[in-house]
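One chain follows as structure tokens, the form predicted on its own.
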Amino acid sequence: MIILSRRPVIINIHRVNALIARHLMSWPRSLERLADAFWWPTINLLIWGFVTVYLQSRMGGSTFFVNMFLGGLLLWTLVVRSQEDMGITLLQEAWDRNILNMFTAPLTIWEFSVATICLASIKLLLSFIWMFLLAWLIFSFNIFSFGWILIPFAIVLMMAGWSLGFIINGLIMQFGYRVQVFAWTLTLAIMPFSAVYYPVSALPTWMQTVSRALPTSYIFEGMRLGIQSHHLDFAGLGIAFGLDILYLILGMKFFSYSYRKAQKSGMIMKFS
């Protein structure tokens, strides 16, 4: 049961797991799921390996740029694939013409978020499985290294994907097609700001203060103090946990908002 509103909100599990299942069952025919799962992955894996491999030769042979930037592109990739993952499941359904013949059906659109974020995590997986292997394949690098701290960045990590998730779904139901470009770069927009691959002190100051409002920039600046010292920064942690559970629950609240505005100026009509 989740509270978002006056009423309580009940998630039939039987009609998530029919949505999962619709969609898993597409995914080995479609080309551009398994692009964004393998391929984009693999480009960019091996982009930022050999990098490092050049860095490290010039370092003598010091392996802190290896997992600087192999470290950060895994993480990164936690954002990405759960914020990207759940706005294509929406644009999938738009594009397939099912929106108004979804939501006419007695599913809701809390069971809906929860199909969504529940793909993301599966899709997350394999690509995360996949780069984790090719990285220790090619580059011998492990992320498991970090030990048990990338339980807790992993967790803030997708969630600050699924806030951005619910952002760019709420878009879409209030805007429709002409705003489908930001399921793709919503998450390099903040990129920059989120200092993935160098410290946020390198950052102009005015970047400096939007960094500071993102959880994201909170954990790359705690993997790097991991790297150096060994040690967790508890207080980034806890800060990006509080900022990831402020812009969640605004990001819900936008989508629910987003939907009954859709309903009213017949924009879900407009998907069919």
Given for the second form:
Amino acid sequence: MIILSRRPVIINIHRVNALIARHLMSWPRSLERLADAFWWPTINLLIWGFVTVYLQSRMGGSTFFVNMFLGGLLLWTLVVRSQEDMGITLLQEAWDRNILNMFTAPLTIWEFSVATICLASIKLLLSFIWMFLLAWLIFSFNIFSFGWILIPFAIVLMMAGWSLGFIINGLIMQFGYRVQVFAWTLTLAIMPFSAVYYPVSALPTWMQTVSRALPTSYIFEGMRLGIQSHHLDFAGLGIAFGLDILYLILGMKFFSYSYRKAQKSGMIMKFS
Amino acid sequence: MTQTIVDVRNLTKTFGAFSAVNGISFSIREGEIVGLLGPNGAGKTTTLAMMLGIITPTSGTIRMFDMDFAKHREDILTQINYSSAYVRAPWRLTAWEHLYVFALMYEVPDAKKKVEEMLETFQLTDIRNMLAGDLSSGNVARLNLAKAFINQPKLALLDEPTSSLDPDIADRVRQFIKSSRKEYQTTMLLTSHNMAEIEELCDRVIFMNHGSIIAEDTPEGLTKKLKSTKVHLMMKDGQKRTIAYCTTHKLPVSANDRFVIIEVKEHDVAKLLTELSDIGAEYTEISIEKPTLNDYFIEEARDH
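For comparison with the form predicted on its own, kindly provide the form predicted together with its partner chain.
Up next: the whole complex, starting with the chain shown before.
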């Protein structure tokens, strides 16, 4: 049995809905958040897209690079957006000086977490649809050509993003604005080990060891295997899923611990 | 007999070596309005924060509605609400949306109707569609108060509810606070730096300094603890004799042009005036200034 809290975790759907409504109402009015969701992914897509078109022309028209780079980019977006939106939901409450209103309401940190995961998923879905359409229209790349395997790939990558989101939210709870930069940069720290655009074998030995401990590396390896040989690496998918569960539990425990620590240190008061 | 809504026992909060709250105990009965006073750094905000669960006490217990806060946080927070002059509303939500979110959060029945009601009560109808980021500080304060009463709380914790409000709006808020208590028996614990407001609203005052409760009484009771009354005299004759009399009798005295102000115990005023008459002092005007809660605040803040 996994114990996340000393008391049974009961989620009140009304409070979750309230938090989701609060952020969905303010989201379209925020240029910064719209840029995070659409502008930066578009720029990334265009740059990588044209690089791959160039490489494709030099490699005699092989679609391997287009599939590998654009597939990698679109799937990596799932990690980045899942993680960033979780961190930014908490930071947004702090920046708006609304965090005391939220945490003096009966909202629990688990309801807050469920709401942030839902919000991240809704926003991610919109970002992903936008990027899929652009990649399809401009580069004739269809991510759904990977087939049904895309679904477990997406779930594993989103779960990896949520684990990182819990860690970031925990750090913000404990250390406040000093560590807010991690909300945008933590995924970059694991990106080289995730082997998004190259195989794990291209990494130095010590990096390969780290890479094997990350669920993301199995997905990108699996994606390349699928592109090259149309084979599916079920074992890799299973390991990735297992690692995700482990990191999600550790992330949630860290966030819960950090919240209790913030209550002891008075850090939550300092956000107002 | 009215129910005890809040029961705080030996509440202590330390941050490292610094002690913010030192073993305070108090209780609040249903329908009571209690003022929590004290100079900056007295421990008021930390006490409120512990009552709201955003700071964990180092030791001691908080019981509300006969439940232990540590074990029944959500059950308790559903029945209370909070407003602070230092909290804002999300910049990119309209006044209506902000209230609606909290109506959903507190599971208010018929949420939209209740939001309309609160907008009207706090005279926010005209700005209902304005983004909170564009509101004046006075309007934000009203919006925060509307949020604090959206769930018709049994206990409202109000941190400086009328600061940054115009006098007429502040007066309306005070009338709302009174009517809320009268109609719904709402219990309130409020902090304020406006002593006249505390005197007007509060049944009882808890005075804190350096993390401890140093007095707990009615506003009138606290002012009675101050012994000196100021007697203002506009002198016609015998100003020097009056000052000499005060110096001899060790009464604090100050003079400015023809005015003399003497500090004397309230029950000694009649004796003072008689003796001044005996020494030939004559005055054309007299006013007696009784001590106020403001005087008590200043004296306690200075003494401790």
